[in-house]
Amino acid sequence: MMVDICYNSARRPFGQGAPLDALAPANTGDVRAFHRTFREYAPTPLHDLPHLAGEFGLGRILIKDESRRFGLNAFKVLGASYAIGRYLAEKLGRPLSSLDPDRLRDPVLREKLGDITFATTTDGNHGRGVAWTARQMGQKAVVYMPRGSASSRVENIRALGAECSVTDLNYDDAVRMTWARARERGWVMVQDTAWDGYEDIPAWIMQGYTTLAAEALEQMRTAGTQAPTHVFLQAGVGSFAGAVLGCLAAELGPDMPVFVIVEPHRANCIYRSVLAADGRPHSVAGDLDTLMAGLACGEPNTISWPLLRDYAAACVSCPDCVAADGMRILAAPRGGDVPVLSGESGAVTTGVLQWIMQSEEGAEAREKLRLNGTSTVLLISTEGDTSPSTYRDVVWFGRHSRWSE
């Protein structure tokens, strides 16, 4: 099994890299306040896994369980809901703090807003969040998915009243197609990646993700747990990783954790960008075929890239079996640890941590990243079993065994 690690020689000390202001508490305090206006809001659990930490030789492992988020089985709705809320508030010329889902459905405000169609490309979870939010606000959603998308994810989106179809394109090409249609038809694009001329909504999406980071820090402080020394973050386009990294770095300052970014081999655009060491984002072409559907993205988000470039300690590129190992480890804990229902994109960081801490090949990473018995590691299980058949095949029937890859 080949796992590749790139150590970031360009990493900068706190305060000397990309600005963190947009993700600092002073600018994200209203994000969580807005999320609290939804009846479905509740902080997701932060599980302590002491037995697993002991097996791995670590001081503590904490995992944030986003399968409980708004009843949608994934964290993505945090970004979609906040971005759509900000868009509607600006269209109305009102502060977001004066609005909530009930007010936005009020006939008077609905008449002022008119009929809006929100459009997006998704591997599943983001599109479900857009569709759910559009319905909450009394608006429409159109969702396009890349080829090979799981039928269960399509049906979950359609069940929320959105139009949803699977294209014959990879993720990045589907994003371009959606953007072209949105401009032709007057739709509002809600995409968690940015490019020149399209930056406000992706920035709002990233701010939306900070709610989970703020919750995690609050939960750790309430429990009397020290702040994390290490944080492992999944990357597709890098929006989630950049948002959580930026939020935690802004909050913890010079004591910010060691950040490790994790991607699949076939969609490792952040890994390749850091490896290139020229400061520029680099794309990955091809079909991007990976078990980790939520991470099958080949082009870095231009907003989040500077944060990852300047503050990530290392990037890991791994085969699908690492994610599968993580799913099985979390599903079947020992020693009284809480089981965590984690999908393929959610569990990959657990699989990488296991490889680093328990394999002979991971010894160098253990030393360079200073992962040891004094470390507190924060993981985020970004999704539950969003594709139940895939989850069953991996956890029950051993699909994607490390011996077969």
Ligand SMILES: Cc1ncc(COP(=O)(O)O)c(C=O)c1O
The other form holds:
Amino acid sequence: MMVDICYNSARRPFGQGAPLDALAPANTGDVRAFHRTFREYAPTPLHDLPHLAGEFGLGRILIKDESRRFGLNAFKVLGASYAIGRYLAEKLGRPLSSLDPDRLRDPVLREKLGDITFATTTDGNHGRGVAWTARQMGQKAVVYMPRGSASSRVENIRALGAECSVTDLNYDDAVRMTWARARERGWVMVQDTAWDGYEDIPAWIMQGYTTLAAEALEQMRTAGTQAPTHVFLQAGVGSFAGAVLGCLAAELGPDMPVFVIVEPHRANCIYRSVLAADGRPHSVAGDLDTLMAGLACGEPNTISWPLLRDYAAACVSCPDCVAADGMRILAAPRGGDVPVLSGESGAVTTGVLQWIMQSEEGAEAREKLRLNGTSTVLLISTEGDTSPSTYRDVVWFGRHSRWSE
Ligand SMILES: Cc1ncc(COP(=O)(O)O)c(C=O)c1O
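To complete the pair, please output the form predicted together with this ligand; the form predicted on its own was given just before.
Okay, now the whole complex, with that chain kicking things off.
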């Protein structure tokens, strides 16, 4: 099994890299306040897995379970809801703190706003968040998906009243198509990645994700647990990883954890960008064909990339069976740990941690990243079984085994 690791030679000390202020908990108070206005809001669980930590030779493993987020089975709605809230607040010329979903549906405000269509491209989770929020606000959503998208993910989006279709394009080309169509038709593009000239909404989406990092910090403090020494973050375009890294680094300062970014081999754009070591983001083209649908993105987010470039310690590129191993490990815990229902993009960091801690080939990484009995590792299971048939095939029937890939 080939797992590739690239150590970031351009990593900088705290305070000497890309600015972190926009993601600092002190400056994102209105993000959580807005999320709390949704009836569905509740902090997701942060589980301690002491037996797994013991088996891996680590001090502690904490895993945040985002399958419980707003009843939508993934963290993504945190970004879409905050960005749409901010957009509507700006359109009304009012502070976001004066608005909540009920007020935004109020006939007088609704009249002022008019009919808005929010458009996006998605592997499934982000589009579900956009469709859910648009419905909460009494507005419309149009969602496009890359070729090969799972029908259960399409159905979940349609069930929220959005128009949803599968294109014959890969993720990044579908984003370009959606952008052209949105401009032509006057739709508001709510995309979870940025490019030159399209930055406000993606920056709000990243701020939206910080709610989960702020919750985790609070949960650790309440439990009297030390702050994490290591955080493993999975990346598609890197918005999620940049947001969580930025929030934790801003809060923990010079004591910030060692951040490890994880991607599938076939869509490893952050890995390749760090490996190139020229400071610029690099893309991966083609089919981006991976089990990890949420991570099948080939072009880094231009506003998140500088954070990953400056503060990530290492990037890991791995085959699909590593994500499948992670799903099985979390589903069938040993020694009384809580089981975690984790989908392919959610579980890949657990699979990578297993490989680093328990394989012979992982010895160099254990040493270089100083992963040992004193480490507290934070993992984020970013989704539950968002494709139930894939989950069953992997966890029940053993598809994507390390012995056959
Ligand atoms: C479940 C899940 N995890 C992680 C990610 C990665 O997020 P990003 O594209 O911001 O890197 C996604 C993206 O869609 C996702 O759906």
